[in-house]
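For reference, the chain that follows is the form predicted on its own, supplied as structure tokens.
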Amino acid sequence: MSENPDNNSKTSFQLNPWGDDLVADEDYIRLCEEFGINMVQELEIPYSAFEKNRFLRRKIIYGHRDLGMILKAIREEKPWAILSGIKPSGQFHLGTLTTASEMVEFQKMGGKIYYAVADLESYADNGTPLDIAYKYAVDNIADILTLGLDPKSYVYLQSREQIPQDMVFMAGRHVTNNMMKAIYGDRDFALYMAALVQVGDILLPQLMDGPMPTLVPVGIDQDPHLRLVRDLTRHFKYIKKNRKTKKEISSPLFKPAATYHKLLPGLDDVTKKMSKSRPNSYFNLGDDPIEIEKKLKRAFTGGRGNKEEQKKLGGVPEKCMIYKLLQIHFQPDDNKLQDRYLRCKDGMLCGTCKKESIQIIMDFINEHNEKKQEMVPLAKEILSRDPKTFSF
């Protein structure tokens, strides 16, 4: 995140979807105010949504754009879509696990998932050849299937899907270089093109299957993509031919909705984002279990300066990476999570908590990886399906 050079306001920020910057806790509200993101706490959400979605229930999702439109579709039993994706440049890590798990939680609420494997963006950003990206894609999709992705979801590779590819030209007619620079900063032109491909990804559910509310769950760093596509949506329509008259009928599209979760800090430093440049800041689900345990043992905690202060004042779970991992990913039982929170506040020593928590985390990872192996053939089958044909 950096100050926006095209805005003289001292509070103006520019989010970088391809960067490693961590948004400070005190900046989230400022970003919401600056970019027009609404707070989830101000929205009337039915109990059934909290019951099915732990990201809402545990307040991991804090901001939104038009989430009320999705809740209205659920209430009226009308179709709605969830659009998400992954850049296939490596194994599943804690950051990708967050968005994928959030998507699966929304699936429980009745949305149909459309999932983009962003191999074109991976090439533009990381230089990953398409054949290598495909191998990562198989591995990534197997992970998501293990998390609960419905195999009937529409999963596709950008390099094989016409809608996002054509969108570079179609959306490109409505943007200028200055506009892209104002949103994303001064980037390689390939990244601007990748952003236009993502416009196609986000609008794909409606362009393919007709107008319907579409939800895009993301971290705050991805908001530039949402602002771009919401601005461009008015230029596109769903076109369908009447079988009897052969006439074309066009319908306007819904502006895509979005939910926002906070970015997960690094295991080793809560003031910095997870980054490959700092190996101890993250781990992949497929890493050597011994190495994962080592990183967890060294993870930053919310403990006090010494044993006496810990027992007297209690710990600070809000600043503890071990507690954050349990809250977001590895402890599905709300009662057990609450019990750990209270025990920490009551003075439980970090050594005791870490030992218990690491066992919970490793049990989850080991079980996940065992089930994942059974999903690899299905992942390959899903990625081999022919994409639906479409043209503007």
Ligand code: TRP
Contents of the next structure:
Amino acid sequence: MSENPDNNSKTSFQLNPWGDDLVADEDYIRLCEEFGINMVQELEIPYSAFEKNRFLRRKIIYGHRDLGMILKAIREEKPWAILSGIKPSGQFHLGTLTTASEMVEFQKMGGKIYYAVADLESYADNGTPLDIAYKYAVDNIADILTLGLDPKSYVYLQSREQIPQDMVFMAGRHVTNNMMKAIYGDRDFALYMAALVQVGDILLPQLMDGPMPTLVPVGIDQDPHLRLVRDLTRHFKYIKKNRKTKKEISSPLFKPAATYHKLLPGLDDVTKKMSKSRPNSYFNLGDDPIEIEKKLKRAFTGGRGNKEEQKKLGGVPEKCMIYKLLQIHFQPDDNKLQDRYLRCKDGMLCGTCKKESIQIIMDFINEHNEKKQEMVPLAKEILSRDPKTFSF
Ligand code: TRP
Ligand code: SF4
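Instead of the form predicted on its own shown above, give the structure for the form predicted together with ligand TRP, please.
Now the complete complex, all chains and molecules, led by this one.
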């Protein structure tokens, strides 16, 4: 997020979907107000949804657009879609793990998953060649299958799918340079094109399989894309030809809904986002376990200055990277998580807590990587399926 240098724009800051900036905790509310994102707290979420989705339950998802529409579809037992994407420019890390796990949690609530492997965006943003992106894609899909992705989900590569590519032209007719500049700032043309490809990703479930509420679970840095697609949706329709009468019936699409999760700060510095430029700020799930452990040992905690203070005042789990890791990813048991929270507040020493927590995290990662090996052939098979869409 940065101050917007473009004074013509109504907003005072822009979110940068391709940047490294962290949205600080206190900025979330301001951002939500500024961009008209709703707070999840104000929505009545049925117990059944909380039960199935730890990101909602643990308030890691804090903001949304039109989530009520999805909850209504669930109540009425109507079909709904979940669409998100991943840039195949490296192995799964803690950030990509968040979106992927979130999709799997929403899948438990009954949505059908569509997953975009954004190799065109990786090329536009990082210059990653498509063949290298493909190798990462196999690896990334094996990860999400291990997390529980239904193999019947629609997983596709942007470079092989017609709808997202055509969308550059189709949506491009309704977008001016000023609009793009107001949303994204002054960018390479390729990034503007990647943004329109992403509009195609987000509308793909409905253009391919007919109008249905679509949920896009993302980090708040992706909200610019959601504002764009929600604005453009009205220009597109789902067209179905009646085989007998040859008549075309067209139906409008639902404006895509979104949920926003908090972005994880760096392991080494809670005031900065995880970033490849600071190797101690993050790790990949596939990294050498000894290296991961080292980074965890050094991770920033919410502990006080010394033993006495810690015992007297208790720690601050809200600011502790070890606690955040357990909360978001590695401690599925609510009671155990709550227990650690209370022990921390009660003055447990960080040394003791870290030791136990690192064990929990490493067990999770080792088990994940073991299971993942078996998923690689399935990941390859899924990525070699023929794309279903040709044009629209
Ligand atoms: N832009 C996303 C990222 O940087 C990846 C992505 C591609 C995506 N297509 C999408 C996310 C559609 C949500 C919906 O991580
Ligand atoms: Fe974090 Fe544990 Fe220390 Fe609390 S006791 S601040 S949870 S490491």
